[in-house]
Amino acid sequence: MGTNLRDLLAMAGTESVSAILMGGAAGTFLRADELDMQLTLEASRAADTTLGSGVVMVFAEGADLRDVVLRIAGFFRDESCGQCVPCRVGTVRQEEALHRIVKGATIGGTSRELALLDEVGVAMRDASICGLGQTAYAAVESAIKRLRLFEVVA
């Protein structure tokens, strides 16, 4: 705690950074230009991220972050207990929309799929019974909004 993220990565021998996933699958992505964050609860809150379970997953330049996000969505789909509708249905819809975007087979275009993902994600966060459903959209949302992973180029 308190170590600078850049210093932590240097201690690990990390050289090429494309993105960092903080806090595990239920966490959020950081960009390579956000490495000067101190690893404290206050600094992570100010940076709109989380320390979560303490996971700091580093992705090198050239890593297939779309595949990573698909795997995270698949994880949440598989782990949903199915007790509440927002999570049971939302995790499936989230993964389906991501697959359509990645395959270029969107329904109504990428912008519409991203809007759908946001709507489903907010519903899961606000209405799911447990933390799994409440955080199932976190990494996906940060990949979309912070990393601009699926950005529509005009």
The other form holds:
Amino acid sequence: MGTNLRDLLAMAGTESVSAILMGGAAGTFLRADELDMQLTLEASRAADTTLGSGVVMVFAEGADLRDVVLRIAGFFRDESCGQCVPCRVGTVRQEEALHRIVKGATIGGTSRELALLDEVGVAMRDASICGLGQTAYAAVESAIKRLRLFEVVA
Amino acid sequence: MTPLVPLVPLVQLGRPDRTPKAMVSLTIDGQTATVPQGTTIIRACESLGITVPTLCYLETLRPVNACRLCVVEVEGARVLAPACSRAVEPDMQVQTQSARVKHSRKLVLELLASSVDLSTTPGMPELLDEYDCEPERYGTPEPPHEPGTRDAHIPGHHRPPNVAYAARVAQPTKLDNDLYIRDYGKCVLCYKCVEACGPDHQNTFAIAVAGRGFDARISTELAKPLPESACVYCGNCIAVCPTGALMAKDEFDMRAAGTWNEESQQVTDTICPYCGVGCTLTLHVQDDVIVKSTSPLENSITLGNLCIKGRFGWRFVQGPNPGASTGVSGRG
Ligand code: SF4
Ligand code: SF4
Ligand code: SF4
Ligand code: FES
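Please supply the corresponding structure for the form predicted in complex with its partner chain (the preceding block corresponds to the form predicted on its own).
Now the full complex is given, and it begins with the chain already shown.
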């Protein structure tokens, strides 16, 4: 049958994996335990991810994934064309909230910030004019919900 | 192929569109609307008495669907649709009050209110209230930008956020001429002024959107002061600005002095005395002094537009020393 992620990574000689970003900056992160996914449109959709641009970006163990997420958020803030409100301001608020979490300067704690990110993200996805704003929360959302990168430590 | 949004929506520009149209039936909030093909969702909503909030929409301008305040849910669509510009389709199922719709409208309002001064936007306090907005939850508003700094931002140059603040567009008002002011700390980037100055009405093209993303702003060429720009001071941008970011200098000065009192103003329609076009002038008079001149949007000759004479050339009417109470200067 078709190639799965594990085969692809083996072909590339990948030795260590902490996370994979599928489909580029507008794609989603996968965990190292999700490598059995077939590289097909159907399988990626079923796994709630995307092949997107076709990029498979592998991060080795020890990579600073939080910094990667900050850079993705910065990318969307800079690349927003600024036409529509959800994306123009939403990408700014998204980047601000992520920086507050990473720098330990949250307003009302990490859970509140994550809830805020989700509210902003949903509006960007639902109400932006184009695909840039509609996917500006995708990688961030998967970093939060799949990688649990910003989990509140009890 | 017929474009979804006609390039010039003649009906919206106030001129009767007599081309025969097929009728389209759709469902909005459970009610059936039957409207001519090509009608926008918002107009179909109006036909049922359903109100949809808008910010960047105006009957006399081509829709830019930029603010996204008017979004509605169309069954089967991946994302929400802007009611101001999306044309109806047969058997469309539209929700104007679903949870998704309310969420996005609330967020659009909050994102704006947290980054822009909406204090002179009519109807805004009511809207923020209706959608339970809490713009404070995005953080302490950042201090105003120094004059001209936002105009110099280069697209793509990343400035990391300051975690102590929520970014906003606050900046000093641009006061560079005697006729009108530009307070871009109040600008929501609705594009109305750009359209009015450009292809929709004035065809002067003195202003456009410069920059990108949150740095986007309305600018003259090379951010030159208005007197050095192509502006002809028709004030047609002021007439369409929904936030008070563009304001006649007289109104600005009176507001600053605390003497602007809209409720007490008398509004009279007359005809501009200057030329044969005969634009309808609406004179706004406070304490027997003309404090503002506009033209009705629904007037089929002006569509709300005037030239510098009709807009600003009435100070001679009141002699050199008009009512001291208003502070409006005399001969312009
Ligand atoms: S979603 Fe698209 S249209 Fe809207 S601001 Fe972002 S890049 Fe521009
Ligand atoms: S006053 Fe008239 S010419 Fe000047 S910027 Fe406004 S619309 Fe354009
Ligand atoms: S100045 Fe006024 S009309 Fe122009 S984009 Fe800003 S808010 Fe809209
Ligand atoms: S009113 Fe429809 S997008 Fe602004």
